[in-house]
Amino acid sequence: MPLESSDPESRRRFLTGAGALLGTAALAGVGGRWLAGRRGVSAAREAVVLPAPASPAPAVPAGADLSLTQLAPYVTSNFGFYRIDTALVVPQVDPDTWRLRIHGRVRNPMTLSFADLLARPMVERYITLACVSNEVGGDLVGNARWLGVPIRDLLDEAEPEDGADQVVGRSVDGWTCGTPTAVLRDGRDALLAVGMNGEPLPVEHGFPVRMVVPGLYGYVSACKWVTELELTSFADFDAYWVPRGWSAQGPIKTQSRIDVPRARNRLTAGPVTVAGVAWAQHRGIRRVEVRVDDGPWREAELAPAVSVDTWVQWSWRWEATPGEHRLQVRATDATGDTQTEWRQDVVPDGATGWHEVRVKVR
C-alpha cells in the first residue's frame, strides 16, 4: 500500500510498525554502547592491582564460622552479596576518568583520581552491611572483607565548616544519600571501599568506588559509584530516599535471625541443632536466646567474631519432641538493649520484632 494513503487505519498500522522498528534500534543502539561499555570497564577492573593494607583485616578466629548446612556463611561472596539500588542499568565507571569530588561546607575542597586513592594507606576490615528494606528473618544482610581509605582521613584534610552536619554521597547517576558527619568522624572504620573480598569491587557493587559505613543502613550511606562527598546539613537538603517517607537517619537496630532449621526441613525427635546470625554492627552483640512454643528462653552459644561491627553465628541444641512446634530467637546488643518484641515494618527505619520458624517433628 502506498504510503500517501489517506485510509487512517493503514497510517496507524504504517506508524506504529515504523515507531517499533525505530524503538527496537534505538534499544539496540543503546544495548549495544552499554555492553561496549560493560566489556571495557570489565577489562580495566581486571587491570587493577590492589594495594596492599597499610592495617590489615583481623583474622577471621577458629569457630566464628559454624560450616552448618543452610546457615549462611560467616563471610558472604561477592557473588551471593545481596545488592539492592535504584539502577536500572548497571553504570560502566572508567577508574581512568573517575574522580571524587568533596566539596560544598569544606575549607578545603578536593578532587581526586583513582590513582590518587590507591597511592593512599589502606585499611582492610571485615564488615557487615545489612539494607533497610530487610524484613524480619530476611537475607538482605551480608558480612565482607572491604579494603579502602578511611572517609575520617578525607574529610579531616576538607576541614567541614561549623554545621555541616550532613555528608551527601552522590552516585554517578545521581542517586544520594545522607550520612551524619560525626559518624564519619568518630573512629570507626567508615571506607571509601575500593575492595571487597581481596578483589576490586565487582561493578554490581560500585566499581571503582564506593562507600562503607558500619551501623548505618545502606540507603544512608552505602553509596554505590561515588563521586562526590558534599558537606551539608539535614536542614538543608534531604537525601533520595528521605521525601519518599523514610527517616533522614538510619541506624542499623539488632536484628537475629534463624537459618537451621527452616520450614520445609524434615525434623527427626531428638537432638536438633538450631542455628542462625545475628548483627547489631557498631555495637556487637552480647546474646542470643531461643525458645519454643511460648516455652522459657534458653541462651544459646555464641561463635567468636572478628569485631562488634560483623555479624555473629549462634546455635543452640534443641532436645525436639513430636509434633509441630514454633522456635522464636532475640538477640541482645552489648549495650544490654534487647530485641522488641513489636513488630514493625521497614518503612520508616528498619523492621523489628521476632523471627520465628515453624517445623513437624516426626
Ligand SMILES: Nc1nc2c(c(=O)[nH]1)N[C@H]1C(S)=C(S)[C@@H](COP(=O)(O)O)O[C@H]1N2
Contents of the next structure:
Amino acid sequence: MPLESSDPESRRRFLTGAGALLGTAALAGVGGRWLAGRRGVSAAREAVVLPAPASPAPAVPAGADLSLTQLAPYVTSNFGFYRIDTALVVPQVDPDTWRLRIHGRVRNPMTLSFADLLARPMVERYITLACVSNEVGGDLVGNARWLGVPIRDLLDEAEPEDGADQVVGRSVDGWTCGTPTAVLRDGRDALLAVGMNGEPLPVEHGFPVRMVVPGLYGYVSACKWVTELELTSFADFDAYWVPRGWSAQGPIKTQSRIDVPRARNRLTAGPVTVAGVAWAQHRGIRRVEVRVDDGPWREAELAPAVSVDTWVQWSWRWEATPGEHRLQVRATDATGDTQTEWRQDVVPDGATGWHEVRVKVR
Ligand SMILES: Nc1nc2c(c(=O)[nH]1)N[C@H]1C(S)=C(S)[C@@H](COP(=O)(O)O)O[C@H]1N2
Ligand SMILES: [Mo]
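Next, report the structure of the form predicted in complex with this ligand; the form predicted on its own has already been given.
Okay, now the whole complex, with that chain kicking things off.
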C-alpha cells in the first residue's frame, strides 16, 4: 500500500498490481479452492436470509446527517463504500461450503459453518471503517450498519492460551491481518459480519463473512472473505502488510476532513457553510475547530452520532470576505488529544496533518 496519489483510481491500480503477485501465490495454495469454482456467487448471496439482530443498532439520531450536497452522508451506501484489497479477482465464496476455523494457540479449536454462524445471536452496529492508506482529506473511509457475531464470544469459547496476543484473520485468498487479541476481547463491538446496511455483504466487501473492528485500520482488522482466525503472537507471525513496511499495530488516528466547500470552489461573500466529517473510532470526537488564513480557531458545531465508533459530521458558519482564503480543520478526540499539524505520510501507520481547502470568494 505505498500509495502516493490521492486519486482513488491509482490506488486501485497499485492494489491490483499487488493482487497479481498475491494471486499467483494463492493459486498454488489455499486460493485454488475458490478459484476452481469461480462461477459467481451472486445467486447464493441473494438467497441468504439474514436473521434479525438480537441486539439491534441504535437509531441514527435526528440531525446526524446534515444532508448537504457534497458532504459525505452519515451512513455510506454499499455502492458508495470505498473498496481496498489485494484481490485481482474478487473471491467467490460459496456460503454452503464456507467454514471458519478458529485454531492455533487455543484450548478448544472450533469450526463453524455459515448456518452455525447465522444461528448465533447477532448484533447490529454502526461502525466507521477507515483505510491506513487514506491521505489527509482522502475518502477511503465510510460508515455502515454491520450485522454480525461478536468475535469476543467466539474467542471466549475457543479459549486462547496465555501469550497468544495476536489473532490472525486469514482470507480464502491467503491475505492476512493481525489483530491484538486484547482488542477483540475488551468489550468493543468487534464483529464477524455477515450483513452490511441490511443486505448480505456485497461480494467485493467480503461475502459471506468478514471482520469489522471499531478503532483499528482495516489492514489490521477488517479481513474480508475470512475463513480462519488463528491465535498466535505478534512475535511469531507477520501479517500480509507488515513485511511490506507497514506497522503491525494500526490504531485509528484522529482525523477530520472538509467536504464543503470543495477546493477551488468559487464563493460569494457573506455567510458560507463549511462542513465535513471527523473520526476517532472507539474514542469519539469531542471537538472540531476551523480556521481561516491562520486566524483564530473557531469551534464548529458537531452533529450527533450513534456512538463513539462512528464518524461525526460538523459544520461552521463562515462570514466569507472577498479574496483567496485557506480553510483548515482539526479535531480533538474524547480523550482530549488534538489532531497534530505534523504531516506524516500514510506509511507506516496512517497519515497525520490538517486538511485544508483553498477557495476564492467574490
Ligand atoms: N481478504 C482481504 N481483506 C481485506 C483486505 C485485503 O486486501 N484482502 N484489505 C483490508 C483493507 S487494507 C481495508 S482498508 C479494508 C477495506 O474494506 P472495504 O473494501 O470493504 O472497504 O479491508 C481489509 N480487508
Ligand atoms: Mo486499508
